[in-house]
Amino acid sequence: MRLGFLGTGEITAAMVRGLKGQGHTILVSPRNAAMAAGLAAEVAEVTIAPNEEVVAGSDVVFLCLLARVAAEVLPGLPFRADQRIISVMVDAPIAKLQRLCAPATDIVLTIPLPPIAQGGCPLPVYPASPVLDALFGARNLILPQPSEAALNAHLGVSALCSPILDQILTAADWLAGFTGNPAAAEAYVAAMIRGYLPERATEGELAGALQKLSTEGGLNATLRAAMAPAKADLHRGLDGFRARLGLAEGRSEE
């Protein structure tokens, strides 16, 4: 496929690292000339070129762009009625990129993370879209959502993995300070955790893996007995996403 991507950062840049070697040509905007030219130099696919040129030599043109900035860039580039827009912006509905990628209608939104680069990335899109699961679906987790409104809340649990690594170093270094090896305190606590997280998880997989660390009076239970008050915290965070997410009328859990 001939790819553009508008806004060269690190999502754009471990999506297209995750697309090397698979005979794709592949249009990178200079915004960020330093990540654009480390990864022409990197990647053999890359080559970069002005907004225009991306839109105009790309058959899939993915929006990797603040809100703000795309607003600014995309009127007047020339899109095309038959191209197919994948944005992974936050802040940018579908009705409002029709209108920035006019005459182009086939967009969809998605949700990279970095692990994207690799692989073992979950991908919810809205709507469902054969060109992202071609691209990306050999390697990454695919997960329609059935609106837009289910996609954004993807968008604010992604958030949770900020506090979750906030929390692991926090333990890793009360780890340290009685080994005196932060680095293998590191490696423990992160190993630790990824035993308990299988790679695609199905319903209620996750509920018994708890259900396996919660002996009574084992240290596991005993540890989350006394930070369940956060649980409320995390829920008035999530929450506090619906106005921006579009999420003001979903359902709530107390």
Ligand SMILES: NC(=O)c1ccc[n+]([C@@H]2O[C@H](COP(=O)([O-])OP(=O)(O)OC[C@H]3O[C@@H](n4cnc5c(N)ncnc54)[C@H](OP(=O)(O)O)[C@@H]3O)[C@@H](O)[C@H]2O)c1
The other form holds:
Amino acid sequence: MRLGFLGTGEITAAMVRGLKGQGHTILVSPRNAAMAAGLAAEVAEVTIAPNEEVVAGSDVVFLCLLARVAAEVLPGLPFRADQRIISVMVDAPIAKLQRLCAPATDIVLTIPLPPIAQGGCPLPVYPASPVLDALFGARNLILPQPSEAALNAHLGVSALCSPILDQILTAADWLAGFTGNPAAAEAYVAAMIRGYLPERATEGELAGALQKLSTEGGLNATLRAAMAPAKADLHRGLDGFRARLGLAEGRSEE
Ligand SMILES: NC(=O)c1ccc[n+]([C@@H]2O[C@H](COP(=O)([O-])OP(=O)(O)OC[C@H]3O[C@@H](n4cnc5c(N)ncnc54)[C@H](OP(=O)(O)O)[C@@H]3O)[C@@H](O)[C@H]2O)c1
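Mind giving me the form predicted together with this ligand, seeing as the form predicted alone was just shown?
Below is the entire complex, every chain and molecule, led by the chain shown above.
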């Protein structure tokens, strides 16, 4: 496939690395210049081209800009009606992208995360996309969503990675205070958490694991009780995204 990436930042770099060696031609835009040059040196399929040429020379165009930049840049580009557009951008609803990318109408939203470079990344998508399946389905977990709101709710939850990593690092730092070995402490906490996370969790699996960590008076239950207020904080933080992500009040499935 002829693939084009507008906006050569962190998430483009991860996707391009994940596509390496699969026989696609890949055009990336020249910004960020250092990132684009690094990708071109690292991935043989990559050519750097101006935004206009990225669009003109691609069957599938990935929109990987910040949304405010996209609103300025996209309307001047030579999109075609037969093109497939895959947007990874926060704050860019499909209706808006249809205006910005006219006459292209085949527009899907997805949420790649940096681990897509290696594979094993969950990829919620709306609407379902045979092109995304073909490009990333073999090595990642494609999760088609029933609505744009459902896709956007995944965007909200994807922000959980940051506070969880923050907690992991806080615990590793606490541990290193006693062992004097920060690298080993980080490796221990990361491996411990990873051990509890199946690649494809089935319903109830995580709740079952939590149940096994609930012995009254045990260290796990004691620490969880000490951190109970964080649960309400998490709900409040996620609910704070509702207006921005176009999510209705209440739970959408109730
Ligand atoms: N990173 C993630 O984990 C993640 C996950 C899901 C979704 N997203 C979304 O993906 C999008 C990109 O995120 P990112 O983390 O990759 O951001 P980023 O690293 O800041 O990448 C954005 C890129 O756009 C470039 N750019 C700016 N103006 C441009 C123009 N006129 N033409 C072409 N390129 C231009 C920037 O170049 P300069 O540096 O030269 O300005 C930068 O390299 C955002 O909408 C974000 O919400 C990110």
